[in-house]
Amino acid sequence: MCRTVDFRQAVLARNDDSARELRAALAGRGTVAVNLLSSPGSGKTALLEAELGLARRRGVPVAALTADLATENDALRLARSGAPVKQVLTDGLCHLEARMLAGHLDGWLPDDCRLLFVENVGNLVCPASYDLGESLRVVLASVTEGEDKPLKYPTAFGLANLVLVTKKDLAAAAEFDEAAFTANVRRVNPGVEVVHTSARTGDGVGALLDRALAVLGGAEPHRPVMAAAPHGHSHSHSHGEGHEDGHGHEHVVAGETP
């Protein structure tokens, strides 16, 4: 008798095992990982650069790993903060996986690092289903992307510990409806905090760092049980293809510790 095996679920289950191992290893060294997800062009890199710079000024040992399909542009920008930064090129893979991340951290992550920010590939579909061993998952959306973004990507928003709205300074020009966006977030993730930010003006900068430091200090990350989402999506349904493993290329950039 033939038996059908859901390959995607097998891949996710194996990734979850790797994520648990990585989370435990990071906890053992006193490090909290923060997984940042967004669509391309959300302003994620600009906000992260501002948060890294603030952390450095406060004396918080931080590092950042950024993933991209093809360029080192984001790492070069983040390195301007003075924090250790590593670029991972995924060669077309649309997301990071826990085992891939662990491989890139091995031998690179500074011993004194307390907060590791992981800038995932710009994509709200595939990355949403992959636990990276993070203790805090943050989803970003810019005011130019529309108020219905949470309903279009319920898995990503539904599993977030924190939602950051970026480019607040453009809200009026984009005719962004803050109340409608927040209501849509609440439909897929009741109770999650929504913070409005602008890397350009500095509004809201520090909210991400403060939340990460709170988790580092033992606070609960606050991941509510995901509400029933439109179209029946849930965390157990992967929207992307499974991969046996990922092989991103490592590149050292300015600001990275040897």
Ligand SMILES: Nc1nc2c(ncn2[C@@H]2O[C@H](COP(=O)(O)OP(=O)(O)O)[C@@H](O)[C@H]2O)c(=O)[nH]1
Contents of the next structure:
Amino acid sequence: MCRTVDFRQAVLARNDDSARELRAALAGRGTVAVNLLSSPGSGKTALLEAELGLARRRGVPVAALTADLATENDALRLARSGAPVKQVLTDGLCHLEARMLAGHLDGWLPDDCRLLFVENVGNLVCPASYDLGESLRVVLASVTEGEDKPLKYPTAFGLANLVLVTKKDLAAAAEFDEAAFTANVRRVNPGVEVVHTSARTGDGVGALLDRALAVLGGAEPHRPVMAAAPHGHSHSHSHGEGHEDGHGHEHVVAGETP
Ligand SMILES: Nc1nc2c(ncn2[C@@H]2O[C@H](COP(=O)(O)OP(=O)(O)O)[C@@H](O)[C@H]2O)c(=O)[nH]1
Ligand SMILES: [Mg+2]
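Same protein, the form predicted together with the named molecule this time rather than the form predicted alone?
Below: every chain and molecule of the assembly, starting with the one above.
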């Protein structure tokens, strides 16, 4: 059991080293990476389509890399913006890793690219533990997913530099409780900004691009309290939802009878 813990810690520590190298290499060439995390269907690709379109209209050189277990669907959607786009198929892996990302960027990332958007594999567990060398980690949650998700996925939300609520246009129909969601976000990540967006109406699309450009210009992103190191990513892996011993914890809920 302890060997499993040691092995997982070693894998994560190695990834953190690769992520540091990649962040430095990207900084050296004047590129900021933005890592987008959410559950499947939250609207990562839809928002990115809007971000890439807006960036190109503003003359900002952008590129996007999107990861999935299968299909090239997202790359085809994103490529309609005219920006350079790459699809990565992870061969069954539920997350991207820094070394993997570096390999895919090598020889592909255009020299003039200033903002690289990375759409991670859709889930809120595995990708949370893997720093990709990004300077801005953005966690998205749509209004139909429930206000409690920040509490259920504290690593993902706790390590975010920015939280985006997506599908704002559906908020009334979903009876989304904005105040409850924000309060739950703040419980795991005090002080993090929560921006409400809709890829349908365009609301909030400029906010993400502005934040990314600010980081490119040298602004410090919000530093999550769960993170211990300067870049906000050398986090304590013991906080992960996936328990290293494979057993997890049990909680007895009051009122439950066998
Ligand atoms: N109404 C509405 N639907 C959206 C919005 N963003 C995404 N969707 C829809 O939600 C579904 C999943 O979106 P997608 O971008 O593929 O999510 P991803 O799996 O996180 O990349 C698609 O049917 C989108 O059209 C939005 O802002 N408003
Ligand atoms: Mg997608």
